[in-house]
Every structure is written in structure tokens, then in C-alpha cells.
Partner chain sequence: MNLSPHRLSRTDWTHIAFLALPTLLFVTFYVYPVISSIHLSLHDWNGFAPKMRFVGLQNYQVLIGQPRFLHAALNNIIWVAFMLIVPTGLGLLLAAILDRGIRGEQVFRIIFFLPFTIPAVAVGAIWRWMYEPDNGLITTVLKLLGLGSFAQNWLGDPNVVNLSLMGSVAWWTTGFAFLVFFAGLRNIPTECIEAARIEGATPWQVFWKVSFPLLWPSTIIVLGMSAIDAMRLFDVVWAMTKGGPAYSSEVLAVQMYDLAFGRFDMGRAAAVAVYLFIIAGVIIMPYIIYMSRRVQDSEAD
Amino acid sequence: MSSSIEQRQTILTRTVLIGMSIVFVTPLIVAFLTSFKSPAEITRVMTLPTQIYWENYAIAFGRAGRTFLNSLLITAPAVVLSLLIGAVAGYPLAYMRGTGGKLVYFILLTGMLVPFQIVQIPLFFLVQRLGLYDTIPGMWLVHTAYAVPFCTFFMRNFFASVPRSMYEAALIDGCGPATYFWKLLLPASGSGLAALAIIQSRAIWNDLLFAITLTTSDNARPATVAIAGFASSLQVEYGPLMASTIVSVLPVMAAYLLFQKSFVRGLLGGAGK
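Structure for the listed sequence, which is one chain, in the form predicted on its own:
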């Protein structure tokens, strides 16, 4: 009797998961098919293209090709910097006791509640006066600074899940706090770093507000701005828009597929490490 109930629950769970997968995958499939359709076939959404129309990808790379490289040059260093700062800041907060640590932790958490629109204008003038407007290093700085509260929050909670006995044993063996962090704790936190790297890379790669505010030319403009340019108030170029969208989605999807196990372990707080 219990086995039949478990089988029904398994079937129901799998049915729900398959249904959710179809819901999430359908827009991607439609975008992929549309990227190969000619303008005359665009309106036939749920049909296969009669022939492969490569012109959409030619237009997408012709108008947005450099911006994909810019997105990569912005995302990779910004992710590394934000992870490094978040880990270094989260380490002492995970081991601090008393009201001082809680106060610092609370102040950092408030940074997660500040929407970008509030600091948009002051940030514009600040970056401009620093001489970093419309530059890739300027985008590194902004994304890293804005990610510090979340990265610190994430890594602090991950480090707190590591048994404190590991830290105490390292101290008994003559390992200092800095050595323990760089040689023991950080290498043991690979799953948490991988999970945070995927979250941050997706957020930075898909950013549009920072990109529109702080870049104006193809020298630093990321792909999201170029993709948005295919849709205007007068016309939407669906073919090139879908083609550029598919190209933009592939790097983040590939990163997730490569590190999905570490991503899941990291979200679970390092279970099983």
C-alpha cells in the first residue's frame, strides 16, 4: 500500500516537473525557431522555418558583435572581484560574536535594499568625474561595488555552515586566521563560490540599467544595450532580436550546465562538503 502511494507521488512529482520544464523551455524554443525565420514567416510563431534564414544572425553580429565581447570583458573580471571581496568580507562576519558583528552585518544587508534608480544620477556623475564613464573598468567598479552586499551575505552564510571545529583544529595546529582562510576555508568553499559565480554572472551579463546609464559607444557598451536597440517605438526587428538573444543566452546557459552540481550544493549551504 505504501509503495503504491510512493509511486503515485513520484509520478505526480515528475509530471509537475515536466510541465514546469515545458513552460520554461517553450519561450526559448520559440526564440530559437524565430531566429531562423525570414520576415515573411515571423508571424507564424509555432511553425518550423521553411528554410534556414541566416541573415538574422548576420545582422545581429554586424550590429552587436563587438558588444558580446564587451559583455564578456565586463562580466568575467566583475564576477571575480565581487566574489573575492564578498569572501574576504564574509569570513570575519561568519566568526564574529557580539553586537559589533551583527551591526556590521545589518548595515551590509541594507545595501541590498537600495534600488539602482535611487543612486542612478549620483553614480553617473561620480563615474564621470573619475574618468571611467563609457569604459569597461568603470563597469567593473560599478558592478563590483553594487554586488558587495549580496556577495558578503551569501558567503557569510556559507562560511557559517562550515563546522567551527575545523577552524579550532587549524588554530591548534598553528594555522593563523589568514592562512586558514586562504589555504583551508576558501578551497573547501568551491561549491559556494561556484553558485555565487553563476548568480553574479547572470545578473551582470543581463544588466541593462547600468549599461544604458554608464556607456554610450561600442567601446564599452554590453550586449544588452545592443539587443534592446533591435526594438524601437516604430519597429521591432524580430529576427535579429531573437538571433542576438539566443547568442546572448548561450554563455550563461553553458556556465550553468558546467557547474550545476556545484550550484545546487552551494545553494544548499555546502551540504555534503
Given for the second form:
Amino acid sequence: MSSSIEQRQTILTRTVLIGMSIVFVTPLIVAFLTSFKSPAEITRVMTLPTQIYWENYAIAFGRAGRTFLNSLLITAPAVVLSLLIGAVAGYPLAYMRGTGGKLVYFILLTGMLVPFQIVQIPLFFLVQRLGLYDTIPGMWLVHTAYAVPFCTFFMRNFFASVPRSMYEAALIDGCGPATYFWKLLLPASGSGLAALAIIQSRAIWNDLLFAITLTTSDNARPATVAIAGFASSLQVEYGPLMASTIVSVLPVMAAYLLFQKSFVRGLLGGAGK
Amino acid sequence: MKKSNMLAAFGLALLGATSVQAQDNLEVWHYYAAGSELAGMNALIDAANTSVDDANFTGVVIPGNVVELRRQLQTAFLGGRPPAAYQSSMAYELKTFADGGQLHPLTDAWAAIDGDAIFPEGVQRVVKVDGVPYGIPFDLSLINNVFYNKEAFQKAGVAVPTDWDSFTAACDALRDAGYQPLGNAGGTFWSLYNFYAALVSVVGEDGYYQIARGELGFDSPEFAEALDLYRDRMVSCYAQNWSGKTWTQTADDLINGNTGMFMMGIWAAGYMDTAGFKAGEGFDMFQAPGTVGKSIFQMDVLAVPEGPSVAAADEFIKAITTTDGQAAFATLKGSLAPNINVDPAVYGYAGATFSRQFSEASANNAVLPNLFFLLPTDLGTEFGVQIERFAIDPSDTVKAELISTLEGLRQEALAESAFIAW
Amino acid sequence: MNLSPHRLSRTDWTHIAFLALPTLLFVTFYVYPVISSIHLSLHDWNGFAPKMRFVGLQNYQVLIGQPRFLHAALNNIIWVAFMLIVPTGLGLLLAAILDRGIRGEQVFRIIFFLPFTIPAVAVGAIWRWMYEPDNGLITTVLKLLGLGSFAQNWLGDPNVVNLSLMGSVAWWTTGFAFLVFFAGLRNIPTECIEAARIEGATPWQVFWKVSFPLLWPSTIIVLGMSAIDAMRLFDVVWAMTKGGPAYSSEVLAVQMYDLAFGRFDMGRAAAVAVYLFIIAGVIIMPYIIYMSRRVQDSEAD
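Having seen the form predicted on its own, could you now give me the structure of the form predicted together with its partner chain?
Whole complex next, starting from this chain.
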């Protein structure tokens, strides 16, 4: 009796899983197939390509090749920097007692409410005055700065879940609060950092607004600008658009696969209990 | 961590290498990011680089449309880092920027290229603000053509319409033959462009300019009559679900023989051509009822911001207004060259047809610029939104709301003396 | 922390030093732009004219009386409700099913996360096809299933467009909720679950009685981020409908963008931004307060 219920449940959950997988994957399959269609075939969206049309990938790489490199050069350091700044801010906020720390935390969190579209003009002035307009370090700075509220929020919560006894024991052993952070806390926070790294990689890799505002040339333009270009105002080049989308998804997926193991393992056996 | 440090170092090295050479480039900002539009733009910039020796122009794509470009421009103007030249809409857009003191008057360059002689009168009107030229035409598209699937017309036994009655007959015949009669697409512009045909039918060229100047009210009987004409003759023909499609999706419908007709700017001909559906073979076109012998056009111009590179920009203008420069852009993009000295022989079947229409309209003095850009920006945009809403729901309630909304904005604009006598 | 500088310990100074850089970045990149937006919202300015005209609170007063503005604000609130329920619930469901140890788990994990990695413009472009009303995939599938009468003018009908957009956003963002819940479930000590199993609880009882309460930390992160994303929603709407047809799918960030750069009304746009900030504050501030309390509770444990 109970095993037949279990069986039925297994069938049910399998069905749900497979059904949902189809829903999730179908739009991507359409995109993938489209990336191999010639312009004449693209007008018939729901058909299979009659031949593999590599030209779309050639166009995507020809026009967006450099921007993929830029995206990598922007994203990898910016993710590291934003994790660092989040950890650096989250650490004292997790351990400070009293109203001062709470106030700072509140104020930083309100940053998550700011719609990014309103900051662009002052931002442009700042970045330009720093001589970082249309440069990759300029993008690092901006992505780090705008990561402050969320990364602080995330890391503070993570640190707060680390047993306080660890901190107090370290201080008693004569370890300074800064040393504790760099030598003990940060190395033990792999899981939290990995989780945040996945979120931040995706956010920074997919940013379009800051990229359009602060870059004008192949010096620093990331792939999202090129992808948006294929979906421009009057004409949409669906073939290269989908080809470049498929290519641009790969690095984020790689980051996901790379960090996911330490992410789950870290949460399982790490500091989080 | 180590990997990213290496990446960072690599990034810095790369920056060191590239940032030096980037300085001498004169940027030309535009939003023609894809396809034949981009090809045309690149050809135009190449033409300038070939004929101007001591300056190097680089096209910078701002992906999106005119709205995104404005956002970028505002940032750049305030930051004191404007491009050497940029793609601008005509008329009111130029006025807004010129009033803001951002634009370099192109009086000298205009004289050097003899702008008064090489551009038709209707085109000149919309690039001058108080008689001073601020924009240089390079990309002109007619928006009063109806494209039709030749096979569909044949199968339904439809003759090419010449007036509203034959247009309605064509719609009925197409519908009976199992086609969606008239395609349209969602967005602020497309329904409005279709509506112009009805509007011009009722108010004529003079009335059209009167609306542009704020002299003819949206609460006038003429305007209401135009709305009724649009509703009865065009909205009633629209394809099912038109408002949920992009214009390229509707063009696909025409290509695939689902839809019989589609009134759209002439860039649609370029799109269909790229998809292997050829003008004169697969499809053909006619001027919308009420606009026969007339041309309504949408045009993009190049504007030059005040700044250190205005001298170079003058040279750029001279290069892109030559017949070769203008033809290079127009033939690749599938638009018309505004310079009247461009030999019509450079165009293919579709371009030659449009060129012929445009010369005829110029001769008739019936060249009408897109009303959207003649009106104060707020009113023009709302006009587009309201007409789309009416096209989706052509009820009397919506009609009344449309009239009162637009008339309210007209009164506001009158109070601020925002209208211009183009 | 005692604010008197003489009493500050070495630890306090270290904390302050740690906070210096983040605070500096915050003031420069958040506080300053927000103040300049508030300043701008009191003016009439087209974005290019050399002078701004001071109009006081007029922009705010005009907006509050406009159906267009109220409609967009209401849309934002509906989006918050949607984002709190649908992607979150779906993500939890998928994580809970997958956590039971199913063959091919790794593949499913990638599939559910994949859409989340796609840039918004591409999401827009892909779903414009899915929603093509006559020949798009959704209409085609419905017709195949004999449900053709359920097919809609997905993005062209003002009554349907918001639901359609929500469908594509659910597809796009469920992966995030899934990811966090899945990690949260894996973080639950196996002993708890084993204990419940031994006592004869069914898997679903285990989930609701044991796992779900322990999942609360993951849940509040997902809920908070969803609410914030819903308030700031812009990209996908702009890419798919630009707020149309006729404002029906407009949210505040889209309206702000249209007013600023579509209509050269920077002051009005800034006022929309400030309203957006205030509404977001009202909705999300309780969450932020709750978060800080909760952490203190866990410290007390």
C-alpha cells in the first residue's frame, strides 16, 4: 500500500519535472535552432533549419568577438571586487553591537531600492572626471560600487550565521579583528562567496545600462551592448542575435557549474550551521 | 582568485595598448546597429574617411532607438564629451537641441554643399530652425506605401487599389479568399503612419501643416472625420491580432502569404528583399489611398554638436552629401537619397519606384514630413500612443478620450508657444 | 558602539576602517545621485536647455492626478505580488522535487538555471516569438492540443499583455529561486530528516514539517530579492513592449524612461523616480527591518 503510494508519487514528481523541463528548455531550443537559420528561413520561426547556417556565428564573432573578451575582462575582476567589498562591509555589520552599526546597515540597504536609471548622469560625470570613461577599470569601479548594498546584505547575513563563539575564541587567542577576518573568517566563507559569485557573475555579465552609459568603443564595450545591437530599433538580425546569445550564455553557465559544487558542498559541510 | 588576478593584469595591459590610439577618432553616433542599416551607415562613414584626409571618423553604435540615443547624448553633452556628429530625427528634435545651445549651426557647410539646391523644399523645411540649418539629410524613407503580396492579389482577383473604395473592395476580396487583408504592427509609430493617409484625405496638405502648427484643433470636425475614415476603411481591414506583432513579424506574414497588404515605411521592402522575397516578383506596392501623387516621409539627419571638432564635422558633411556618399547609404539601406541629383538608376526596382513617387510629389509640392516630429515632442508621442489605442479599440469612448487628451495637450503647447511654423 | 571617540576600542576602529570604503562608494554612487534626482524633480527641464525652471512640487501633483501614472504604479504593485508568489513558489517546488534524489539531477539543475543566465534583450527577443499571436510557439501548441480557443493576442491585447510578460519573467527568474532553495535544502542536516522518516512521516510531511521551516532563511532572501526586482523592473518590459500597447504594460521605471528621453521631461521623470523610491521603500522597508531583527534573534540563540 505505502509503496504503491510512493510509486505514484514518484511518477507524479517525474512528470512534473519533465513537464517543467520542457517548458524551460523549449524557448532555448527555438533560439538555438534559429541561430542556424539563414535569413530566408528565419521568417518561418517554427520550422527546423534545412541546413546548418554558420554565417550567423561568423557575423556574431566578427562584430561582437572583441566584446566577449571585454565581458570576461570586466566580469571576472568585478565579481571578485564586489565580493570583497561585500565581505569587508558585511563583516563589521555582522559583529557590531548597538545602533551605529544597525543604522549604517539600514542606510546601505536602502540602496537596493534605487532604480539604476536615475543615477546615470551623476555617474557619467564621476567616471569621466576619474579618467575612467570607456575603460575596463571604470566598469570594475561601477560594478563594485553598485554591488555594495546587495553584497553587503548577503555577506552580512552569511557572517551572522557563523557562530559567534568562533569570533570570540579568536579574539581571546590574541587574534585581532582584522586578522580574524582575513585569516579565519574569509577562508571559511567559501560557500557564501561561491553563492554570491554566481549571482554577481550573472548580474555583471548581463548588465546593459551601465555598459551603454560608460563605454563607447571596443576598448571596453561588453557583449550585451553588441547583443542589444543585433536587436536594434528597426531591424532585428535574429540569426546573429541568437548566435551571440547562445555564446554569451556559456561563460555564466561555466561559472555556475564551477561554483555550484563548492556552493552546495560548502553549505553542507561548511560554516553555515 | 589567481586566475582572475591574471585576467586583471591582462586587462590592464590591453588597456595600456589600446587607449593611446583611441584619442584621434572622431565619433559619429548612430543607432543603426544591424543589417542593411549598419551596412549603409558604415558605407557613409567610409565615404567620408576616403575623401577627408586629415580626420578619421568612427561610427559608434548606440543600440536601441532614438530614445536610447537621446539618453546617451544628454549624458555626453552634460559631461562635455559630445560626439563629432550624431544621427538625429528631424524637425522638433533639432529644435529642442538647438534651443538648448547644443548644436552647431551648419550655415557654412550648408552653403558649401548648396543645400538649398540639392534638397527638395519639403526636406529643407524640417532641417532648419528659424532659417538656420541644423541637420544634414542622409536617410529618407517614404511612409505612405502599401505593400502587397502579388500572389495573394492574383488569387483573390484584386486590382491594385487607387482610392478608398477600391481599397475597401480589395480588403473584402482578400478576406473572402482567406487572407488577412491588411497587416499592421504594435508600436507608437505604425498605426499613426497609417492614419496619416486618412488624415491627408480629409484635411489635405494645408490642413496637415495646420495641425503641425497647432492651428487646427484635435476637436475639429475635420479631425473627427479623419478618425472615422481611418476606422471604417483601415482599422476594419486590419489583420487579426495585429497589435501583438512586431513590424518584421507582420512583414513575415506578407512574405508567407498569410496577409495580403501591409502599409509600412519603405524599409519593409529592404527587409523582404533580404529574406529573399523580391520587389516586383513576390511583392509590389502602391501609394495609400488619399496620398496618390504625394509623399509622406520620415527622415534621419546628421547633427553636429558644438565642440572642438566642428571644423572636421563640416568636412564630414561635405563628404556625405555628395551624390556618391548619398547613394552609397541609400542603396545599401534601402532608403531614398535626399540629394535630388542622385541618379535614379542606382536603385533597384523598389527604390526606383519610390524615387519616382518622390520626384512626382516634389513637383506637385506635396511632400509631407512625418507629423510626429513636427509637433512638440510630448504631443507627437502622445498622438502615436492614442492612435494605436484607437486602432486596437475603435469605440466612440476611446475616440472621445483621444480627442480630449490630444486637444488638452494642444492647448498646453499653445499656452507655452511650443508650436513651430515649419 | 559608543560614539564618543575616546572610548572606542581597537575593535571598533577596525570596524570603522572596514566600513570606510563601502560607505564612501555608497555616498558617491547612491546618495549623491538620489539627492540630485530629488533636486531635479522640483524643476521643469528638458535635459538640454541651459536653464532649469523651478516649479516646486508641481511635478508630483500632476503625476498623482494622472491615470497613466497611477496605472503604472498599480502595475508595479501587481508585479511585486506576482514575483513574491510565482517564481518563488515554482522555484521551491522544483527544488523540493529535485532534492528527493532523482536520477539526472545534475541535468535538471542546469535546465532550471539556464534561462536565468540570459540577457534581458535576448529574453525579450525570444519571447516576442513565443508570443507571436498566430504562428508563435504558444499559439501553435495550444492549437495542437485542441485548445486553440485559449490562444490570445499575447502582447497586443491590453488585458492580456501583463500576464504574458509575467510568464516570460517567471521563465527567466525562477532559476534564481530554485538555486537558493536547492542549496538551502541541501544545507538541512540529514539527521533531522532521517529522524522524521523513522517516525513514519511521508516525504511530503517531512518537507512541510521539517524542511520548510528550516528553509526560512533561504525563503526570505528569495522573497526580498523578488520584491526588489519587481519594483525596479525595466529591461524585459522595455525590450518586449516598451510599456504598450497604449501604456497597458507600463511600470514606473519604463514611464520614467519614456518621460525623460521620449518626451524631454526630465523633471517629471525624476519625480516618477522619487515616487518609485518611496513606494519601494514602503513595501520593502518592513522586510529590511525584519531582516536585521532576525539576524539579532539568531545571535541571541
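Numbering follows the first chain given and starts at 1. Between two forms, the rigid core is the largest collection of C-alphas that superpose within 1.5 Å. Remember, it's a predicted structure, so these values are computed and weren't measured experimentally.
With the core held fixed, L103 shows a CA shift below 2 Å between the two forms.
Superposed on the core, the two forms barely differ at L250: its CA moves less than 2 Å between the two forms. Look at G174: with the core superposed, its C-alpha moves 2.7 Å between the two forms.
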